[in-house]
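One chain comes next, on its own, written out as structure tokens in the form predicted on its own.
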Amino acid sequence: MQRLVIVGGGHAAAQLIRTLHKRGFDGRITLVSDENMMPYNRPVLSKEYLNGQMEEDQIYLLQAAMYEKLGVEMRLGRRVERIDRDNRSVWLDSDERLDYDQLVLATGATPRRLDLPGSRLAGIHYLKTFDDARQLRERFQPDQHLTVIGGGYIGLEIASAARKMGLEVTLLERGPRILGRVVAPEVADYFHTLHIAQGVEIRTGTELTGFDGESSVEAVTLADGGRLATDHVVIGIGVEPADRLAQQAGMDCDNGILVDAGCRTSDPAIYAIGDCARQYQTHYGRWERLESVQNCNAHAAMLVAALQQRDAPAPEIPWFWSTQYDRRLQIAGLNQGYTEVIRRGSGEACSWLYLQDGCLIACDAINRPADFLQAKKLIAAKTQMDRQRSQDPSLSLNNCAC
């Protein structure tokens, strides 16, 4: 009987178990997670869970009965300390040894930390786990002040949730604009205006020097000499791949664990999936490490196909989403290398098309789900777009191709 060990308790792990069951895998599965919880939905932590629209019993990806039905052995609250590749085993922090025929690293990513004076004061938070989100939800009270550090998606989602809960919010971004690495300036301006209208104070081009307080944070100190009084701080300045185990085991890593089209690592008995894995994206012709639910699902399908020696499923165009206030942003494709941006619509429902020499490579759609769905297909087909028709929001995106 095959022995499959999965390290990690996030979406990638749960989707892999679900896919293994669907495909008739009859081996022994052991899941090891350093959290004392079954795999759960992490993206909702900064959205529906934080602002009270979702409760704990709604975040689990599979119910306990399903793991029992599938015969999955759970090692919760346990951490893998090292991989012994020669003997195909992993050692846990409890000194337990688990042997494997195949090992899957689904270890995700970890928040980047700020190392500044006062950065270990109580009241300074990062958001990764359910415990992180629960603590924030319990401690956030109306009329308190929250400082969000980082103007990426996670920071903006936390700002949105906090405003819905009645907190005063100041967002500090080191760069010249929010969403600086992920969207065009036009899209960044849209979300900047949205948050300002909702009462968020946004300060860009802002450098921090530290945090003040006795036992808990009372203020953020700034490079220009300013001091921002606050009750809470949440730091969201990006993540790094959790590839420590792979690096220690001597596997190939470069901004994540390098994997092939079947999610195999440089060790043929070890696979990596989800946010910790970096894979070659054939559509875009470059290596990427993608942080998305869609990527977890795709990796699970690729891995199971490789295990069962079937052809790999056709690669899917990457997609992502973010919810802020009443706006649902759906992103199709990767926009790096775009040469032109076209806007469709205005106000609460609009889209931006990213073109590279006239070819659609990505789309940011706000409350326009049809644009998002059609864009995925048009991107996959490397479609040339008619610029004039593409600007008309009354036309189906499918009718805007050349």
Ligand SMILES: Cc1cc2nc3c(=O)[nH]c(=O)nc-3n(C[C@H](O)[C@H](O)[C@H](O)COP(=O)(O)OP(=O)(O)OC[C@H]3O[C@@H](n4cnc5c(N)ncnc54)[C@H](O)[C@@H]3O)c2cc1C
Given for the second form:
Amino acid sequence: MQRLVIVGGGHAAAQLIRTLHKRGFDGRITLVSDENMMPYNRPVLSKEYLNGQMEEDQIYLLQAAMYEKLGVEMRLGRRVERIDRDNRSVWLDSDERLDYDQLVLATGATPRRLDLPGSRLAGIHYLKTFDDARQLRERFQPDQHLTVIGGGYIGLEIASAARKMGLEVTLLERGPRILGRVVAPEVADYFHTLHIAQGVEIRTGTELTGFDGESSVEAVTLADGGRLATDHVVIGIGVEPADRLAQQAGMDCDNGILVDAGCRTSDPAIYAIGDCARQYQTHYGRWERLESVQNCNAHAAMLVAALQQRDAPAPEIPWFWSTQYDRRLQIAGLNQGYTEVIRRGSGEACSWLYLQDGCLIACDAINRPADFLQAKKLIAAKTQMDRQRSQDPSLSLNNCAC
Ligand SMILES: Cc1cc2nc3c(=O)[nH]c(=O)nc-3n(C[C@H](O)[C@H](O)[C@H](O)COP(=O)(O)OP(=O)(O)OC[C@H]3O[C@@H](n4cnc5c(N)ncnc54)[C@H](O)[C@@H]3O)c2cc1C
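Since the structure above is the form predicted on its own, I would like to see how the form predicted in complex with the named molecule looks, so please show that one next.
Next comes the full complex, this chain leading.
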């Protein structure tokens, strides 16, 4: 019987187990996760769970009975310390050895840390795990002050949840605008205005020098000499791939574990999926490491096809989402390299099309799910868009192709 060992217990691992089951895999599966919980839904941590719309019992991706039914052996609260590729085994922090026929690295990504004076004071948080989110939810009290560091999606979602909970929020961003790496300036302006209207103070171009406080944080100190009194700090300045195990084992890595279209690494017995893996995106013609649930799901399907020697499923156009206040942003495609942006609509429901030489490469849709769904297909088909018609929000996007 094939022995498949999965390292990591996040979205990618849970989806892999689900897909293996669906595809009739009859080997033995062992899952090793350094978290003490069964795989759970991470995106809700900065959204529905944080603002109290969801409870712990609703966050699990698969119920315990499912793992039992599938005969998955769970090693929770255990860390894989080393891969012994020659003997096809992994070593756990308990000194236990697990042998494998196939090993899957689903180790995800870890938050980038801010190493400044005072950064170990209590009250300074990151948001990655359920425990992190639970602590924030318990500690946040109305009228307290929260400082969010980093104007990316996670920082903005935390700001949104905290406002809902009645906290005063200041968001500090080092760059000249929020969402600097991920959206066009006009989309960033839209979210900037939205957050200001909801009472968030946003300071861009702001450099920090450290944190002040006796035992817990009392203030953030700024490079311009300023001092911002605060009760809590949450840092969201991006993540790094958890590819240390693979690197130490001498596998090919470059900002993530390099994998082929079947999620195979440079070792034929080892696969990598989810946030830790970097793969060639045929549609865009470049290597990308994606951080999304959709990417985990796609990787799980590719891996199982490779394992069963079936053709890889056709790759889907990457997509993402973010929820802030009453706005649901759905993102289709990757916008890097765009030459033009077209806006459709205004206010609570609008979208932006990213074109590269007239061809649709990405779309940010706010409360316009039809634009999002149609954009995915139009992007996949490398559609040239009619600029005039594309600006008219009353036309369906499908009717805006040249
Ligand atoms: C707050 C938050 C909000 C998000 N919102 C969205 C969203 O709205 N939409 C979206 O698409 N994506 C979102 N994401 C990203 C999404 O959650 C990730 O892309 C997804 O969870 C990646 O899953 P993964 O299984 O690859 O890795 P992870 O979820 O990072 O899981 C990897 C697991 O492996 C464990 N591990 C690592 N190394 C070892 C080891 N050596 N031994 C044992 N265990 C190990 C880690 O502790 C972790 O539990 C969000 C992420 C966060 C943190």
